[in-house]
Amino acid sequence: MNIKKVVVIGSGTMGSGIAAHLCNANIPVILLDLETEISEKAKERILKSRPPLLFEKDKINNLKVGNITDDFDNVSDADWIVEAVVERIDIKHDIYKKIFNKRKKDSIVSSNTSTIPLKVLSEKLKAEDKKDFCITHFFNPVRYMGLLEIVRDKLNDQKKINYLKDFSEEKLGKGVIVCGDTPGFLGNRIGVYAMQVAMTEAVNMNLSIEEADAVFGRPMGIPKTGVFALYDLIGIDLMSDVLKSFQKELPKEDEFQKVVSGLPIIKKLIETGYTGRKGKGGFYRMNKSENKKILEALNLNKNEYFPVKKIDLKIDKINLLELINRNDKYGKYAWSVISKIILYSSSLVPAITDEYNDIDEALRLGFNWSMGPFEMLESIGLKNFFSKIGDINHNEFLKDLKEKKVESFYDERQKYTDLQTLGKIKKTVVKLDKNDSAEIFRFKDFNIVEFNTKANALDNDSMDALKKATDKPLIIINESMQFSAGVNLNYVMEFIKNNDIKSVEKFIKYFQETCKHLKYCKYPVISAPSGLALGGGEEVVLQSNYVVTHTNIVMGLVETIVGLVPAGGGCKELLWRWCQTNESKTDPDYAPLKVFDIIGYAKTASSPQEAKPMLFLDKNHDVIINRNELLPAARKLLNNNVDMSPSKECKFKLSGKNAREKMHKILEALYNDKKILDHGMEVGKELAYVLSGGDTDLNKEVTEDQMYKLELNSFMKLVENKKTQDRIVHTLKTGKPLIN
């Protein structure tokens, strides 16, 4: 079979997200709801969504909308019909009756339910229809979350399940895990249990919600949202409905039942409209005081809101053994939560899956955990875990491991896919070098550099790793959510606090030297970004010979937001690319003005399709939709470019003062309209000086090294400015820009 047309029934959050992502894959989609007007509004929401559900707005042309009364005939020639209506079984059964009366033979029908078992959904279907019916459980937001659980039973046509899995991997870029019909499947069964344990233990140990979120977050390899903030994000009312389903479907003796009821305060929050971010607030809320917005957190003991207290655990990197051995309440809380997650997850093998690592993959793909429960166990170490845990007599999985007296048990990663991912090859690579910020691996005939700082921010150690790794062809890639969020501003500010400006300058020079080395070294260098590639991260990408980029990328040179200019070659490289355009051949100021606009406004692209028009990506790039393909695609590029010709040095003809005056007029207009303030004007003038070539004219040639020097001088001038330092401190503290 071949999926060429899809009908999605139900235009709510999930239905719209599924339809939008099918549009991204250039699959024609019909989105149906009770009334066409409802579907039209969903179409508008897709176009306006933030973060964007579409790779580019033109993808919406793959979507048509209608209603289930007048347009239901579209089901008759659809290859795949996805039901994504409200979680009411009576409504779903009515929809299925209509679908199976209209659909063509051999089409696939699936439900996006996250709570209702397959056996309940299909109980009124004929045996021949059950063969073609399954659950396709996408995670929200559909474009960005990697997991798709396909839930099937023994009646399913296995060939169709396999085809749907392959289609969803290749066309939709999903990590597809096929699982049986058990409550919550894999991701939600463990993920929601973990959330409930984290909340319950926080109350039992009298931790504030800020303290619980600080621990049940980055220190555990879990997104920084934490548990209470995640509840708010999902919706407290929605989570309540999910838990009711678990309570109903799970056996009474299941360990989940001990925490399924949640906190008593939840009922009151829902009744008063505090359902999370979509309501008046939840465990957190934004309040106004003296015309200022203040983030407040709920005190669970007093049931009152107070300004949020920042909790600093002084943890820079994930080290679970160190975390659970802390002799304070945070260590005790971490151990209590982690041990319960490991115990519960391991008790479900093989009941919910034969492959324990599928549970880990579901948590990593569906909840953005950096490691699942079994990877946590491996990270802590079996000996350490068993010395702390106590009774495991009723847990066959752990009993078996203990009896074997092994030190390591974890086998192959990512068994759900045949692709040779970074995660899979890590057990076979040669570890060449490692420092606090990056690691170098050798795999066969090429090197790999993986950054490993918070958000993969770059510092001197990152540059060391990149430089050392160029003795062979190099792929810069990682498994974390971000490629690199840019230069480590904390690292820079530490030097400034110590009045050590020379070390800042030394670092930026080294950054420039490293990026130049990447561009001109003997062997090809390939960047394989996913997630954020901003500031310094984007400068590494810009000066790599080739790029393989995932579709979920955010690229841009955003330094002006913190009062700086790109100084790792970003100004130079983007300017050079724009200088090669046809427009620049007749107008010498075209490229400087274009780049001034892009960098000055700190414009970003949220997909490769958006990045190309801004020339963040040039002709030497590939785009893949499945993140697991990053390494295979990068290797293919390496193999195809073994005899790569060295890059040619950039040489510019820039008009200097002439281009600068045009830029200053733009700045003055923005200043007069109060879109920028005093320091914004100052930053803009420094950027203008760099992009115009400094003190040059069209009769002179500006070399690449001179451009690097212009970048460095402007960066240093700005970083010594108190107003830039204020911007950096404010951004590091709040995550938001300061306009001064």
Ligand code: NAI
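Residue numbers count along the first chain shown, from 1. Please read these numbers as outputs of a predicted model, since none were measured by experiment. Only residues modelled in both forms are compared. Definition used throughout: the rigid core is the maximal C-alpha set that superposes within 1.5 Å between two forms. First, how it differs from the form predicted together with the named molecule.
In this core-based overlay, residues 430 to 432 form the only run of three or more whose Cα positions differ by 2 Å or more between these two forms.
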Second form
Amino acid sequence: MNIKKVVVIGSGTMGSGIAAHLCNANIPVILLDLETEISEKAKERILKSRPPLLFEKDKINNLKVGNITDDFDNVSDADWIVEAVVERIDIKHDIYKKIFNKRKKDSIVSSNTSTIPLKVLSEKLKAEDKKDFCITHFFNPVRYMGLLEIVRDKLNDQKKINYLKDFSEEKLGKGVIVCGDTPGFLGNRIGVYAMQVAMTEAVNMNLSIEEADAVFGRPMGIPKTGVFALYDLIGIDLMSDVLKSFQKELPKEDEFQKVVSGLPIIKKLIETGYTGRKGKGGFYRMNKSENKKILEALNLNKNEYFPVKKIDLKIDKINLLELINRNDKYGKYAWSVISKIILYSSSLVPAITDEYNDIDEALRLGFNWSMGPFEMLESIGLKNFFSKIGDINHNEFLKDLKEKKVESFYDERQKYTDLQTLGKIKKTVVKLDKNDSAEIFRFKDFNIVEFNTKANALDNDSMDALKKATDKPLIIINESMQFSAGVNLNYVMEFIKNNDIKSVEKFIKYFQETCKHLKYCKYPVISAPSGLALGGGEEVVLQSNYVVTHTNIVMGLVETIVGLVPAGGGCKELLWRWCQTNESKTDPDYAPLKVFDIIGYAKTASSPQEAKPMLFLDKNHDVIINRNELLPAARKLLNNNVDMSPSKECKFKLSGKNAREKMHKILEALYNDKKILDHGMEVGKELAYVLSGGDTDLNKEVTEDQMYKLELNSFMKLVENKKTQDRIVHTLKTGKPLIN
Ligand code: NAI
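Having looked at the form predicted alone, could you now put up the form predicted together with the named molecule?
The next block holds the full complex; its first chain is the one shown before.
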């Protein structure tokens, strides 16, 4: 079979997300709902979605909308029909009857159900139709969540299932885990259980919701939404429906039943419209008082909202052993939750899957955990775990490990794919060097640098690792969500607080030196970004020789937001790219003004398609939809370019004052319209000074080093300014810009 046309039925959250992602893959798709108006609205929602579901707006041309009465004929020549209507079995059964009367024989039909078993969905189908029916369980938002669970049973045509798996991996970029027909499949069975445990244990141990989210979050390698904020994000009503289904489908003696009901307050929250972020709020809410927005959290003892209290556990790096051994309530809570997750997951092998590794990967891809339960066990250490846990008598998986008295049990990673992923390759490393911010994986023919700080923020150690790894071709790539959110501003502010401005200058100089070294070193340097590549992160990308980028990226030079200018070569390199355009040949101010617009407004691109016209990506780049393929693609690029000739140094012809005056005019207009305030003007003028080439004119040449110098001078002037410091502190605290 060959998937060339898809019909998606049901244009709600999931149906529209699946349709949008098929559009991204250039697969023609028809989206049907009860009324055409409903699917029209879904189309509008796709176009307006934030973060965007489409790689670029034009992709919408792959989509047609309609209704299930007048446009149902589309099913007759569709290769894949995806049902994503409301979670009601009677409605789903009706739709399948219609589909199987119309569809062509070699098509495949799937449901996106999250809770109804395959055998129940297909109970009314003829045997020959059951062969072609399975569950394709996507996660929300479809473009961004890596996991797709395909649920099949022995009645299925396995060839078709394999085809669908390959198609979803190659064309849709999903991590596809094929699993059996058990309640909640793999991801939700463990992920939702973990949320329920985290929630009930928080109440049992008298932790506030902020405290629970602070522990069941980054310190455990779990996104910072933790449990309560995640409930709000998913929707408290939706969670409640999912849990009702678990309660019904799981055997009475299943451990999940002990936590399935959650908290009594949930019923009241739903009844009063507190369904989470889409409603009036949930466990958290935004309250407006005296024209100020205040984030509040529900106090579970008093059933009242109070301003959120920031909890700082003073943890930089994930260290589970340290966390569970902490001698405070946070340590006790962490151990209680982690141990229950490990006990439950291991008790389900092999009942829900033979591969414990698939459970870990389902949680990585579907819940963005950095470690699954079995990796948590490995990271704590079997000896430590067994000495703390007590009775494991009924758990065959753990009993077996205990009897074998092994130190370590984890074998291969990412078994669900044949691709040679970063996760797999790391285990075959020849030599490993590391410092506090990055690791260098040394192989025979190349090195890999993986940053590993929070959001991969860059500091001196990150630069050290890059520099040390250029003795061979180098690939800069990482497994965590973000390539790099930029320079570590906490690190910079620490120097400033200590009145040590010299160290800031030293660091920026080293940053520049390293980026220059990457650009000109004799071996190819390849960046392979996914997620955020902002500020300093983008400067590393810009000054690499080649780029292999994932389709889910956010790229941009956003320094002006915090009152700074890019100073790791970002201004210089983007300017150089714009100087190579045809327009620049006739207008010397074309490039400086373009870059002034991009950096001044801190414009970002949310896909490679958007990054290209801004020249954040130049001709030397590949685009990859499947994140697992980033490393194989980077290695291929290396092999094709081992004899690369080093980059030629760039020399600029810039008009200096002339260009600057044009930029100042733009700034004045913005100032008069109150779009920028005093400090905005100041930052804009520094940026103008750098991009116009400083004190130069068209008869002179500005070298690359002079451009670095201009960046550094402006950066230092701004960073010493109290108003820039106010911006940095505000953004670090709130995640939002300060306009001053
Ligand atoms: P939704 O409520 O957002 O959308 C359902 C859509 O189905 C609505 O547009 C509705 O008008 C339409 N519909 C109802 N009856 C129909 C019929 N007879 N013919 C055509 N369209 C009909 O629901 P959502 O969240 O998109 O869920 C859809 C499916 O995906 C459900 O089975 C759900 O369990 C599953 N799912 C939901 C996830 C989520 O996060 N929302 C995640 C994974 C799976």
